[in-house]
Each structure stands twice: as structure tokens, then as C-alpha cells.
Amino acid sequence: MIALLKRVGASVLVLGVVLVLNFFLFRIMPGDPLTSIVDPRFSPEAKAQLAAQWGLDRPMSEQFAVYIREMLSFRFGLSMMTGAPVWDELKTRVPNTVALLLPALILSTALGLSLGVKAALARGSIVERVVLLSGAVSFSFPSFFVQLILLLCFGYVWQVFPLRGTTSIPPPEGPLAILDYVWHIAMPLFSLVIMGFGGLALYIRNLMVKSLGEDYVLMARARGLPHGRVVWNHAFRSILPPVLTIFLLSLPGVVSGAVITETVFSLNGAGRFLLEATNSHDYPAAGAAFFLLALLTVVCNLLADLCYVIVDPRVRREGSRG
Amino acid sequence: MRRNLSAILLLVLLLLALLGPGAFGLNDGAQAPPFSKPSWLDGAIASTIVLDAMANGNSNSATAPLAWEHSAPIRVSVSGRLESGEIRWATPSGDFMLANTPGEVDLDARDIPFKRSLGISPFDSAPNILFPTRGEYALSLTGTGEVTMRIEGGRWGLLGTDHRGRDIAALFVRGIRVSLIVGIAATFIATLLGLSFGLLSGYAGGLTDALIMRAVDVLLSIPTLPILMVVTGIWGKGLWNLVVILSVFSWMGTARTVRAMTLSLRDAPWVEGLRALGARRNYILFRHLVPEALPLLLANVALGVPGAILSEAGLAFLGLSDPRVPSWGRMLHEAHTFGAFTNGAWWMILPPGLGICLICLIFMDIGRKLEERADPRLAQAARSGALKEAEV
């Protein structure tokens, strides 16, 4: 328990690190956070309105506090470029990244998963050489170029994928919608999948393959337990927290895969409203997109924590990562 | 010859990037239609044809022949000087009348009075209409006049030209600095900040300590690239706020290692040998901790480099770099924007695309390298091939 509540605090940590550096990020900057819309032309009297509606004209803690409540209450204040509120723009774009995101995760790390232990199972099969190939590739090829060229292949030379959107236009009806959406999203989601599962194949391959060594997998088999236990739950459930461990540490990088498949993708989600907004000085508009952003990795992150104190006993019991 | 690919190749790179396109006679202004394709390349005609018909007063008509062998070309122009007669184009399928008037005659496939003057669309494409079949073709004059027909093709250069008939080549080379520069110089300042702060962290213990590695695993649990293209959308996208912004996001990798390797010399037997003979801490900081982790640290910088450039490339990719300095995400971002999959322009792509990963592939082999070379237990295990990629 303790060491549960130690996971949320840390979660809530970096949330508060998160609000407080998007905050400062764009007020502590060069330059006035209103000039991306006022015209130089404009009358003092005019820019001083727009400040107000903005709430800039405010002293800073009161600012903060205004910032604070908003956040937190998903609101996300007025866009800059429409005037808007922000999270009725945003509310539509969160879906298609979550779309995106999570079938990417738990597709890329059942494969991760279950190629790693296969490939150190299977030494010097094909299936360690793809692990070992997709790991350098995921490590080395920058994602988006992967994309462009399945992009190039699918959407232009055999034209099996539609080259961008999520729906087809004009939208189809009925059940036929979520065909198409399928459709639309298969493409960035394969490109997920295969850059994202070779990092942990490999992770997995190399943990495996030293505790298949280890002493107690050999007396597990001298007791002449069956093969699939010996494996899981001698072997591979001991390697289970480093494992977790680096799948925590490559979540963020999850989320900045997606912005940029997004992008790759013409994909209307919230890292490319962050890109748009951030082209366009949209500032309440792209730190809301940001504090969504990162509030997906920390949800993702404590799920991710809790499992761990399910998974490594010591952590249970002593409320420390060891 | 092996052993050192990735040395020889990181050379010949430094090489290209100090030389610079101009060094290849390469020019990064537009210098043919855009989306030309590399010369190499099958289909198109290579280089612009000139064909020339005078006539005058002796002879009342002049024709340039032509056999055509390719698909349409790209662009075609006409100018010349008319006094009397007409200007006809001749196809195998078909005869064009293209000037009947006397004057200064100067058409060009994508003038919209030329496409209309030969029944066309503004929307369509002349070249198309002008070439329709291989076979012969004859640019014909009669009357007195001369007139110039140029057609040019839909190859260039190495590697063909962009949306903007720039050479892909010489962009290319021109790209090998950024990355080189973002890359090397925003892990190596990453590197000081980790080795700093993990020492710092490691050798002070207590409330610092506790501090730094709560903030290292704060930094480590957001996502880096959208607070990038926060920071470099405010600040601006110049080359050294990049390197400045990247290298403040990535310490704290190295701090951890930094940290965890002081501890455990913090109180190895030689350092508290060292503090009894009255050694001061930065003493022991800087002449003994500091050389002991140095190979390591090495190794980290190459094996940071890759994370840099592709952080690099990802944010030039997202249009979030200074557009006056090619680089290859940049040739990706300018691809991706400005038409290279309706054009089928891969050339666009492959070239920058594959640079980026062939300079990561470089860095993390010297650093596999540099690492196996300060710790020699990891090239006895990659020898051996029981822990081939532990480290990774």
C-alpha cells in the first residue's frame, strides 16, 4: 500500500512539474505572449483589451492561479487564433491519438514480448536474426522516415491505404464509419508496431537468454517440469521488472512517436493541434495540448507502476525499488 | 578494413561536411524543373534539347526534325522572331499551328494564353498535348523568321532536384553539418551536464543527491518532443537554441551512470586511502574519479549522438528549424509538405532519409566500440556471443 501511494505521489510530481513549466515556458519567455496576434498598428487601448480578455494584464500569482484552475478543470481557457475554447477543439483530436496509441502499445508489446522470448529460446534462428535486425532499425532509423516510405509504397505506388485523414471524405455511413476509420488508421499503426516492438524484442532476448542460464531454470528442468512453465514462469517472470522498467522508460518516446505519426499521417490528433498550434503562437492552445500529452505518459506510467508492484515481490514487501 | 567501416565512413562524412557542396561543383540554387529526376533514371530525356529553325529570305521554309523517344518533358518553350508565315509543331498525331503572327514570338507550356491557343484546359498539362507518342516530330517554319523550341527533360544531377529545382545532391551534402553539429555538440554539453550533476549526486549524497534524482526521473518521465517544439516554437528554431534546448533534455541518462559509478568509488578502499592522506574532494573529484569514468563517458557521447540527430531530424522533420539551413529532416519536412507523394518524387526522400540513418548506425557502432574498449569484460562477452547487445 505504501509503496502504492509512493507511486502516485511520484505520478503527481511530475503532473505539478508539467503545469508548472508549461506555465513558465510561455510567460517566462522573449516576448510578449501577445504578439503572434496584435498588429503593430494596433491602438495601446486595443492591445490592452486583448490582454485583459486573455487575463495577461493580471499580476503573475494571480495568473497562476487562473492557469492552475483551468488546467485542472480541462477547460484549457480561450485559443488565441480562434477565440475559442480551447478543449472544444482538443476533445475531438484526443480520441484519434488514443486510437492510435494504445493498439500500437499492446500490439508492439505482445510482439516485443513474445519474439524476445522466442528469439532466446531459438538462438541463431530467423526469428533472433529480425529481433536482432529491428532492434538496431528501431534504434538507429528515425521513425518518420520509416512512415514516408510506407507512406510512399501503400498510399502512392500500390495506393492500398489512403495517403492521409482518418475519414474517407465524404464520411460513410453506419457501420461502414468504423471500417473506414480502421482503414485510415491501419497504415500509422503498423508503422507503430514495427518501430516500436524491435527495442523491446531485443531488451527481452538478451534478459532471457541470461536467465535461461541461470541455475534455477536447470533445476526447474531437472524436476521435470513441462517447457512452457519452465519458460514462464522460472525464466521469464523473474525478468519481469527490468522488463518493466525500460518499458516505462520508453513511454514518453511513445508519445513523441505519435506526434510526429500524426503529422506523417495528416491524423487529426492532439500532437498535430500541438504542431499547429505552436506554428501558429497559439500559446493556451498548444500548453493544453502539451499537459494532455504528458498526462497520457504519466496515466500510461503509473498503470505501468502498478503492474510493477504486482510483478517484483521485493517492492511489494518493502515499499523500495530495490 | 572491417573493423573500421564506421571509422572510414565518419571521415569521409567530416570530409563532405567541411568541403561543402561547392566543393563538387554543386550548386544548392534551383537549377532545373522541379521534381527532375536523377539522371540515371530511365524515361524521361536527360538534358535540355535546343532545336533551331531559320529561314529567310532565300529559302521560304526551314524544319528541325525530331525523334522522340521518351515521355512527355517537362517543360517546353518557344521563342524566336517572326516576319512573315507561321510556326507549326508537327506530331505523329496530329499537326499544332503555334504562331501565325509576325513579332517577337515567346511561349511557354505554362502560359495559360498558349494552353487555350491549342484547345486546352488551363488545368492540363501542354507537354502532354505537345508529346503525345514517341516518334517523329518536326518543329517547321515557313515564311521568314528563326525560332528556338526547348524542351526540357525530366532528369538532372545525381540525384534529381526538389520542389523547388534545387539539386537533391548538393542539399544532401549541405545537410551532413547540421547533423554532425547538432549532434556531436548537443551530446557532448548533455554529457558535461550529467557528468556534473551525477557526480555532484553521487559524491554529495544527502538532499542534493535526492534532489538531482528526483528531477532526473521527473525529466525522464515526460515526453520530450512535444516540450522541444513548445521551446523551439517560442524561442525560435536557430541551430544552437536546438543544440542548447536538446542537450538540456538529454543528461539524464549519463548523471545516472555518473552517479551510480561514484558511489560505488565513493568508498572503494584506494579513494578512502586517498581521504586519509588528506586528499581534498575535488581532488579526488577531478584527478581520480573523473579519468576512471572518462572511457565510459566516451563511449556515452557516441552512443548519445544517434538520440540527438534523430531528435534533430524529428523536429526539422515537423517544420520546427531554421528553413535557411538545408538539413536532412529538413528535405524530409520540404518532401512530406510540398508534394513528393503526389509527384512520386522519391528521390526526395530516400537520399536524406537514409543519410540520417546511416550517420546513426556509424555512431552507435564506434560507440559499441569505445564502450567495449573501457570495459573489456563487454568485448569478452560480445566475442563469445552470450551477451551480444546487453548494453543496448
Given for the second form:
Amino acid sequence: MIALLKRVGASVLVLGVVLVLNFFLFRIMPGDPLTSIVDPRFSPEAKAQLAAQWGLDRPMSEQFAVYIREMLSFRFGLSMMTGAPVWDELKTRVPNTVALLLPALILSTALGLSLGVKAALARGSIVERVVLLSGAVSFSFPSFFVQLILLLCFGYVWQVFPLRGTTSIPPPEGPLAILDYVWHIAMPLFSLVIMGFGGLALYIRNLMVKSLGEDYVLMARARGLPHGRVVWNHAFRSILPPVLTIFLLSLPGVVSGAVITETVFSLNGAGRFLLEATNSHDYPAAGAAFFLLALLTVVCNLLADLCYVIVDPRVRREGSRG
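Please supply the coordinates for the form predicted on its own, as a counterpart to the form predicted together with its partner chain shown previously.
Next up is only this chain, free of partner chains and other molecules.
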């Protein structure tokens, strides 16, 4: 319990540092929100009025106090780009991001896990060589390069999928609206899956190869246990703690990767909103997006620690002795 409280305290400290850095880093970046969102033909009086409206004319300490209050209350203030509440802007975009990232994470994890186990069980075969080659290739290229190639081939040359957007213009009605949405999101989803499975497949293959050579696995085989039970109940179970840790720690990276994917495919998601907010010096929107990403990272780290204790009895015993 004491170790858990220490981890929670460290996580709260990390979030506090992120909040402070978010406030000051955006304000020391070159440029300012007024030059990004205001027409250059505006008079100095109009610019001063807008600065007062957004609170940019207040002392820095007062701006910081307002910023902390808005972040911790999850109101996040008003977006300087749209004038709407940041939370409302995120609510309209987060479903598109979740609809893209959640299936991509599940499919890439399932594919990487199954291929990694198959490669470990088929040492020296063509299956292992194919898995090793495909896994190495899948994460060797930058994500935007692969996505641009997919757009060129399947969006422009053969026109199998749309080039941009989450819906057609004008959008269809009824059941066709769901099919149209799936049609638009299929290619971004496919790109994330083919780029996400390779590293996990190689990692699981290496862990399984080591686990299959352990004495307890050889003893289970000598006892005549079924092959599937030996593989999944003995070998795979022993590598479950690091696999769960890698899975949970990959979540923040997948979410941050949505910035590139949604920008390349022009999807109306939270990642693209983050990029537009950063480029426009939209302090409330960018600060909210980075704060939520940091919160997700901290929560995933805590969950990884908790899952490690649950699935690995050795950690529980060491914690009890401690």
C-alpha cells in the first residue's frame, strides 16, 4: 500500500510539472495567438479588445491561476480558433479518434500476439522467417510515408477508398451513413494495423522462444500435458506481465500517433485538433490536449504497475515481505 501511495504521489507530481510546462512553453514559443487568428488589417484598438477578451492583457500570474483552475476543473476554457468551449470541441472529435484507434489497437495487438507465438513455435521454418521479415518492415518506415503511399495507390490511382474526410459530402442518410463512415475510416485503420503489429510480434516471439526453453515448460511437456496447455498455461502465462506492460504503455503513443494519421487523411479527430491548436497558438485547446495526453500516460503507467502485481505472484510476495 505504501508503494502504491508513493506511485500515486509521483504521478500527481508529474502531472503538476506537465501543467506548469504547458503554460510556459506555449507562451515562449515564437508568435502569439493574435497574429494567428486576427486579420492583419484589424486596428490596434480591435486587437487590444480581443486580447482583453481572451485575458491576454492580464498579468502572467493571473493568467496562470485561471489556466490551472480551468485545467483541474476540466472546463478548459474557450478555444481561440473557434470561440466554442474546448470541451465541446473535443467531444465532437474524440468519438472519431476512438473509432479509429481502438479497433486499430485491438487488431494490431491480436495480430502481433498470434504471429509472435506462431513464429516462436515454428523455429527455423518459413513461418518464422515471414513473421520476422514482415515485423521488421512494418515498423521500419515512417507512418506518414506508409499512409501517403496508401493514399496514392488506393485513393488516387485505383480510387478504392476516399482521399479525405470521415464522411462523404453530402453525407448519406440511414444505414448507408454507417457504411459510408466505415468506408472512410478503413484505410487509416489498415495503415495503423500494418504499422503496429510488427514490433509486438517480434517482442512476443523473442519472449516465447526464451520461455519455451525454460525448465518448467520442459517438465510440463515431460508430464504429457496437451500442447495447447503447455503453450498458453505455462509458456505464455510466464511472459504475460511484460506483454501487459508493453500494451498499456503503448496506449499514449497510439493516441499521440493520431496527430499524424488524422492529418494525413484529413479526419475530424482530436489529434488533428491538437495540431491545429498548436499551430494557431490556441493556448486553451493545446493545453487541454497535452494535459489529457499526459493524464492518459500517467494512468497507463499506474495500470501497468497494478497489472504487473496482479499477474505476477512473485511481485506480490516481494511486496508482502517488504
